[in-house]
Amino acid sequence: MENTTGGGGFLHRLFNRGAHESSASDVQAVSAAKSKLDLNDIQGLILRGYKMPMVRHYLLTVGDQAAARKVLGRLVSGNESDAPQITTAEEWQVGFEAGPGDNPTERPHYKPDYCLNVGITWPGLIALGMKDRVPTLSFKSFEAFTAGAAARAALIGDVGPSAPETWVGGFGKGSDHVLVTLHALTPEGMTSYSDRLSALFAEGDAFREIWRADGMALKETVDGKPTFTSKLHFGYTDGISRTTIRGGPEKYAPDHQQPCESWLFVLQEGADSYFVPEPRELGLNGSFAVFKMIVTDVVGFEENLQKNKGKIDPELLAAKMCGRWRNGVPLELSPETDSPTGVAPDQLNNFGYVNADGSGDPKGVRCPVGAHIRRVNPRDQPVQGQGEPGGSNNAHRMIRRGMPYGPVYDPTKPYDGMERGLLGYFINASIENQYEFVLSHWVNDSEFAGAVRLNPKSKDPIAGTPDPGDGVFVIPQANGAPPIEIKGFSSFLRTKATAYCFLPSITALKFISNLG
């Protein structure tokens, strides 16, 4: 899934000006202050992609609350010999390119073999005794978080087979208190740190593990050797569209999109759309993440491609549904072939849909307006939440950190009975304005694109939730030719678990631990 859009407000307009427009010293000072990030205090998952090939997620319920608070403190004590430590966003250049704030001449002399992060639900904060011990506790700008994922499921299309009553492992039942996520470089490292964490959770009946699930990057044979890839089960190359954060620690190849303000992902004072949770030492430098476990119907997806081959080539249909060919080449840059000449690998995210004068691809002839990547990240397309051609659609962007689970799909053995899917987080500072907005208004609404009228039953053809057998996807054709209509398909995704999590800062975890 790609990222997402931009709204109004004086500060938003101010910070989305080009550098040549921001010449006044007071404007520069305010912008710099808002973009300053305390990387040592922010959980690394928010701002850095770890690029480790395997992950394990634990769902914990609080046992003894005092012991549980103590365990959380040990995860940020700095004493690695006592307990694995939460990974922060501070400089760590193994596995990724040095960012604008990193010093490439001072690379670390060790190679981390794990990364660790923790999220806490609202019931988890209550179970940890926060409401009783912290009179000033307030998440007043974050109703979705306090209501919880189960109460909000219908808003984003998680109904029927994806409804909360079908979720596994205690998700949505009130006992889903803490999510711990362990990334590792090797199976040996995963086993070693997992054993240490399990022993730590059990000390003093601090936590009880009620569910766990593993993800692993898919492999393919390269030069006769099994090699990890960045592909997902539907066959698409993942991780091409990445969110550039102003003042963030990672840098990416330039593209047409404006950088996102850091307060869209890290809770900071002075943000346009929310108040930092109170007390300040709990809320500042935190974030929110929606954890999801999604089952992918690979057989249904491939069958849909084949049954429409009389209308359109199956691989072209797959590209039109996504907005990219399965190897990652975007239709906007190459609508006819997945092997274009003159398109460098670092340019695969460097494109837009609609220019300020309305030119470009406003009707979706190259890339359908209803395609997956155009819905979840409309870029410069006028849509709900932003109505100006060529403008920024940043205010609803998300960062996705996910990994597949289940074996690689073998088309020669489609009915193998094996479950395949995706595990991970959608990270944002506002679940309502980012995650929920994107899924309800853009993914599952036929009128998300304003002036471009889509079929009333049109939803995202990959991530949407059409009624069973009622999916519609329309592919515009050039030169006034009649569009190609793909009908009668069902959703290819099913939600198996969801949790709305708060990702506390290091300061916040110490604050919780010090409550006694």
Second form
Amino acid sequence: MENTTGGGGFLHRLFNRGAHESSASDVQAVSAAKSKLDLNDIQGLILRGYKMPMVRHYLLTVGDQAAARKVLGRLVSGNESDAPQITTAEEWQVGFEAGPGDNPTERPHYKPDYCLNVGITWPGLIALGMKDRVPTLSFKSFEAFTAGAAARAALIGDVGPSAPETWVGGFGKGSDHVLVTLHALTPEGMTSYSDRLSALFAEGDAFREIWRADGMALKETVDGKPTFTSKLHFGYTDGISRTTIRGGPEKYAPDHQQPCESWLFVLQEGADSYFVPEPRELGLNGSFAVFKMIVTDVVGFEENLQKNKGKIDPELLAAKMCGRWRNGVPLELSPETDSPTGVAPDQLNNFGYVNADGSGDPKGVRCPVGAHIRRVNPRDQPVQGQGEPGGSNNAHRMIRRGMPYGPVYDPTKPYDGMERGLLGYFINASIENQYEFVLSHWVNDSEFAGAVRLNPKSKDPIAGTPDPGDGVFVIPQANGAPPIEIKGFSSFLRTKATAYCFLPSITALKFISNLG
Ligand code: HEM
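What does the same protein look like in the form predicted together with ligand HEM, given that the last one was the form predicted alone?
Full complex below, order starting with the chain above.
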């Protein structure tokens, strides 16, 4: 059993119809329908990691309403020569020219040279005239989305220097209508598709660009050549944890976690905990995403590691804070070294915290219960109200699609004045029950951890927002030795922008466009 919060099914309870009233074939049919994903109707970003090294995000405000609706339609017309097309979750698509290094005879499996996606905020849907033109419009299960990121910021810890008043470029001010995200394989590709998009946005005063930002994978020198990596600022390796979706297009090496039900990420009939937004043409096959720009204080982070070197080796402290060594090896599989023998690369996500019989690492001696990856995805560790040893806590999972911005940190020039951070999306079907739940109950609280008592002041040492200078991180030790306490640090993150977006399906974009 994966979790206890959604058990029984919201719609089943609503209609008072239990499984015992359905025939076995009914149940099989529902389950097959639930897991069948219409890949060419779903935006690709939701179900696929593009693995492209550069990204540009545009924030647009609607100018002329009718022209804006028409432009959205041209992004899904199927006519690539008229306008760049939204990338779906279909196998890398027919319709794209072969990218560098692709074998054109292998069509349609080659990778496109760009990927394009679009998110619309609630003020954006209003500005597009949806409320006036679609009397049945309803997002009633999704109040966080309609309230918007600024109204919900305090709930998830975005206060003080991360508060909405400090956000850049119109975020949270009501003019943040549409986010367009363009990934590209090469700088030339980025420039050419970006120019086409800018011209398209301006046609008939459809949209005005009010902000843009670029992200790029960090590089390191391999065999004398600069090479893209999956490293993040703070030096950690990303791209190892996977969110496997039942029926999804990407296949990963099996791990200890159950696959997630697809309705956690794609809005579908029969979901356990929400009503699909109305009208159906607009809601089905959509999703929600939290767009974030986060500044990472690399100097503060490194200084904190060094400041505590009398208590714990700086690299071990970095590993304890995250739950993985900086090279990605998880503490659960290798608590003492980042270079274990016998752990294959495809096994780096194959671990849990607490076995079915309660053994494993229930007290966090290998990986602290308060470490970043153990808080944001407790896997098989029972946490308040849900989960059982050996099971999966999937109800609150998210899909992360992010990319760093700013140059690689050079420890010999710590005060180079350059800003570094992360740009990207946390994708989920319910912003309340997934993104906001994780940040408010697991990242910024100490009460969630079931039987394990955490220091009441402790928060996630990477993503948490302690009061300035008041951070607490406790590292349990083996054999009853007293824990190591790291104290007195501030948050290493600052939120610079957030938008709660709806990621419409291809059908939905056509529906909006056809409103005339
Ligand atoms: C709002 C802030 C953040 C949230 C909600 C968040 C959430 C998550 C989630 C859900 C995971 C997957 C864990 C798993 O499946 O085991 C994860 C992994 C990770 N996060 Fe964060 N994160 C945030 C910020 C950051 C930042 C700023 C950094 C560092 C720059 C970071 C570094 C990592 C690393 C290194 C991993 C492991 C990656 C992997 O296993 O592939 N996170 N985070």
